[in-house]
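In structure tokens, one chain follows: the form predicted together with its partner chain.
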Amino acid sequence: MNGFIAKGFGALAIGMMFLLGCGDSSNDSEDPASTVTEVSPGNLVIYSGRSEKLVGPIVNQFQEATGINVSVKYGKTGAIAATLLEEGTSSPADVFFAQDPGGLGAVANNGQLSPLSSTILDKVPAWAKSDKGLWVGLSGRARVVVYSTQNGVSPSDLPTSILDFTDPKWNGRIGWPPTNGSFQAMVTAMRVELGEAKTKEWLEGIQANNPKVYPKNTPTVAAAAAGEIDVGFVNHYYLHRFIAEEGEGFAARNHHLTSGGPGSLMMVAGAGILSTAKNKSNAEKFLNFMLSTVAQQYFTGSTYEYPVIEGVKANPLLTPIVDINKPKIDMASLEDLAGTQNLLRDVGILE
């Protein structure tokens, strides 16, 4: 049986080679000029912690535009980062495209990302990239409060600072995803801005209001629309996905916390190049492409994210970036989540 299959495959392979060979030679005879200068554009291996549904189309555009043969491994950012850590120097990956700075930080701290060239780094504002030049943000997502129109909550009922949700009037009305990387980044930002003591006070204040715990953003937004909670602390773009699926009747909306502070943090998804990359120049081409107007327009138009380069307008469905009073915090200071997790454990939010 095995022998049969092996022979079958062998025959198939020889057949394919023959066919391809014929194809090539006929091309040659028809258009001899094309064979002279053509250099294969080569390969690129991307490990993506961002879902294929979000980034697949723009990766395909890159492949079509450059002719580079791109292969992608998709997974959760944490799982992909863990894979890279275990692969170490044997990793076949050229680019790590992550959902959040935390995943990039873990790989960078293991010495696996190489410094990016200034042509790439210069395109991205300082807040949206690694302070060591090891990775750049490619798109932005804002922290928001999603509120339930199902329960008749209106924006005028909502405070302008995340700190005010410790008021007892929010008892039993809040939902949050404390294990989520973006949520923990927000808490990290709070520690950076307000210090440990104030952050702990806020966490305890929210805990006292008996928040409902969700595993991640999507179920939190769904819970707001179902009226299970009045408000939830999430990233902005999931709401737009729900509206695209369920129409304008979806019973929740986003509220930006206009008085600034960690509640209006702008997070990035970003990418870096592995120090063991075999296709470094193609990897650089990829990052340059992701920072081009075309790709940035794709992100804001199709995935409802914010562009990170100058001169690209955010999707008109989104609150303009100038109206978001985002705190002056570098993404790089959010890489290390360990301290935040210790704090969350101390308060009894995490195990």
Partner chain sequence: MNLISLISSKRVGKPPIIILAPAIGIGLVMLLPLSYLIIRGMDASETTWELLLKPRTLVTLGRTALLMFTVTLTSVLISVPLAWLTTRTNLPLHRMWSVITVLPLVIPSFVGGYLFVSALGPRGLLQQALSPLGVDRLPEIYGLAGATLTLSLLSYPYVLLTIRGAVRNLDPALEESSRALGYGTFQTFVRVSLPQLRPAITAGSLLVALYTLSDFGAVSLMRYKTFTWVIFQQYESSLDRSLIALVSLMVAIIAISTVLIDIYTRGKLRYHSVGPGTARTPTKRNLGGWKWPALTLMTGIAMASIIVPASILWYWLVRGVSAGEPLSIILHDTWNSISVSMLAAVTTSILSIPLAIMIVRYPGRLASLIERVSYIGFALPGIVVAVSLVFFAANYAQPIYQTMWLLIFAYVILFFPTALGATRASLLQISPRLEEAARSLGYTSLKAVRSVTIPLAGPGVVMGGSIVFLITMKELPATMILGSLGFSTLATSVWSAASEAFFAQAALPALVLIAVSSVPMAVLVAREKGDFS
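Please supply the coordinates for the form predicted alone, as a counterpart to the form predicted together with its partner chain shown previously.
FYI, this one's just the chain on its own, none of its partners or other molecules.
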């Protein structure tokens, strides 16, 4: 886990020393109007479940645009959520920037997120925010099946539903990242749509097909291109990043399952403001910035995600949202991260 970004602390300290040194002046004849005091734009502490590689550039752009001294603690969404739950009211965090609704829900359900203003919430559609107004989606991502062109797999070889990958013909051919937050959000969606029993049955069916386990999406996609697996369950944008870096010869492609269901879920990465935030005004400025045209164009242009505000077109490399047979699942219903993790432990997928 990366540490804190601490740019600007030296300048802030010098400014504070200057103000303290000038606070006890005995020169009554000095004209107060002739003294100019520079007001610091202040600080902001972000706990990010999104990687620095993905969101670091836009966070830095916010810092440069506002002059606010931003500190970021990076890690996996689940681990960051656990840290916030452990820290409770003593947390120094102002903003929780999560990869998925599950992590946000865990913190919100513990009473640690404060209601957001309507000026923030009204920027996004109903499906992309908390039904209680406690967090807001900042970018969209679709669940896909990545398949190996290295191994000669084509879309016609794939089933129409993720449920059909329990067929024994997929034995030894599947890769998945069960500790990944987005994968767990997909399982949560399965629990919401199909119920606990059928979700458990699916997980056990995939387990019976001896899937290869990866720590996150990136190595899963790389494994498909290398021919280690035929298919993997991932978010859509990782493939586009590989193609941008390695060219069109990268030997894997995405497939949107045609029958819909949890395997075609459209999710959001989102953020909320801690109820104990010491820099609430700056936290609101951060969320407004992330929902600005500039930031939304960054997300779709640089990280290949879907914008969540009107007026910003998705990257032309992406499958249009209207062409994805996504399930009609409210993002707020994906907040039961703990229930999903308990089920994964029961099945023996998580320790």
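Residue numbers count along the first chain shown, from 1. From a predicted model like this one, the values you see are computed outputs, not experimental measurements.
Q: Residue 63 and residue 165 - same rigid part or not, between the two forms?
A: In the two-part motion between the two forms, residue 63 and residue 165 are assigned to different rigid parts.
Q: Given a two-rigid-part description of the chain, what is the rotation angle of the smaller part between the two forms, in degrees?
A: Rigid-body rotation of the smaller part between the two forms: 15 degrees.
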